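Given as structure tokens, the chain that follows is alone and in the form predicted on its own.
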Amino acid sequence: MAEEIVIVTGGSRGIGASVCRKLAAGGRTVLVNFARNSDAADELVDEIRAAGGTAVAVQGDVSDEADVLNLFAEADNLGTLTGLVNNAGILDVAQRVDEMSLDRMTRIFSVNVIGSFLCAREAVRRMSTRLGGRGGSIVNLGSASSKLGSPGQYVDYAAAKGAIDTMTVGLALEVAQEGIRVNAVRPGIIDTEIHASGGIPDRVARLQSRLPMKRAGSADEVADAILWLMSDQASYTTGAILDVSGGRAILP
């Protein structure tokens, strides 16, 4: 039987890396996609292989169609694609909307929305039973910000993640009869490097006392939710958006 391949975009760090480790530990062959940090991707692949798993690192910017096509071609060379985790995402420095440049907004939507659509398109082309595939699972990474709006900080990012919520439901219904389940997780405040990339490296510490559970979540906690959505235990779950936010629903 051909190897069952799962692509994890933005898989070299944070939530993506945790997902890769857990998928590989469960026997999946993992394609670790990264945009720029080859050292982190190579270290993760070495770690997975040392633990007895199978992983391959592939560079690619998900907002670039040529890179996405190459990413999926690499998966085809390895085996049969049965899963996609649309994890790649970016945010920019905290700003009001009236301070944002067109370049910033274009990049935010290109990576977070268009990139997820391009990857989902290629995954469906391979996994849909209508198109000769064997089925599979897509899990999109949303954000609690899609409900909160992130005023004064990341309204563009929040809006992009709102698009992911809508995409998840629409695509799930579109391919429900084709052997593909499509779901999403909406993380809240998770202790990863993304806060530093947004110019607020101490954001977790600032917000911790205001969170319902008085702590941030971990990448592993989000990854566990993703793995459940991809598993046979979730075989009747599609179009679901699972909040992994520690109860954070109305706090800015």
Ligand code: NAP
Given for the second form:
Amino acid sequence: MAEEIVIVTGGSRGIGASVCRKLAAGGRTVLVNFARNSDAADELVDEIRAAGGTAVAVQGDVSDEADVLNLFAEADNLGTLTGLVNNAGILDVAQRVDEMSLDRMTRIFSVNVIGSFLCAREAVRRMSTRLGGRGGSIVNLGSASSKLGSPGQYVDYAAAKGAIDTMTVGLALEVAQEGIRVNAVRPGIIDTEIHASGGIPDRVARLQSRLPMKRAGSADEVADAILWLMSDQASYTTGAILDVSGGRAILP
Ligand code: NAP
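Same protein, the form predicted in complex with this ligand this time rather than the form predicted on its own?
Okay, now the whole complex, with that chain kicking things off.
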């Protein structure tokens, strides 16, 4: 039987890396996508292989259509695509909307929204039973910020994640009869390097005491929710948006 492939965008670091480790430990062949940091991707692939798993690193910017087509072509070469984790995401430094440049807004929406759409499109083209595929599962990474709005910090990012919530519901219904489940997780404050890339490396420490559980979450805790949504145990779950936020922003 051909290998079953799962693509994890932004799979080389943070939440994505944890998802890759867990998928590979469960016997899936994992395609670890990354944008620039090839050392991190190579290290993760070496680690997974040393543990007996199968993983391949593929560079590609999810907001670039040619890169996305190449990413999925690499998956086609390895076997049958059965899953996509739309995890690649970026934020920028804290700014008010009246300070934001067009360049920043375009980048935030291109990577977080268009990137997820392009990858979802390619996954559906391969997995939809209507199009000759065998079905599969897509999990999108939203954010608690879609409900909080992130004023004075990242309203652009929060709005992009709002689009992910809506896309999750719409696409789930669009392909519900085609063997594909589409779900999302909505993390709260998770201890990864994304906060440093937003210019606030100590954001987790600063916010901790204000969080309902008085601590941030770990990448593994988010990955476990993603793994469940990807699994057959979630066979009747589609269009769901699961808050993995330790209680942060659980109210509408
Ligand atoms: P992270 O630690 O900053 O890692 C980001 C990953 O995405 C890296 O592998 C990076 O690759 C990759 N990436 C960045 N831009 C990309 C692009 N244009 N194309 C392909 N890959 C790209 O992030 P994280 O904290 O794990 O976040 C993962 C997801 O969870 C994101 O969607 C984020 O918005 C969401 N989330 C995170 C939190 C949190 O508190 N951490 C909260 C809510 C939601 P390189 O190493 O090559 O740059």
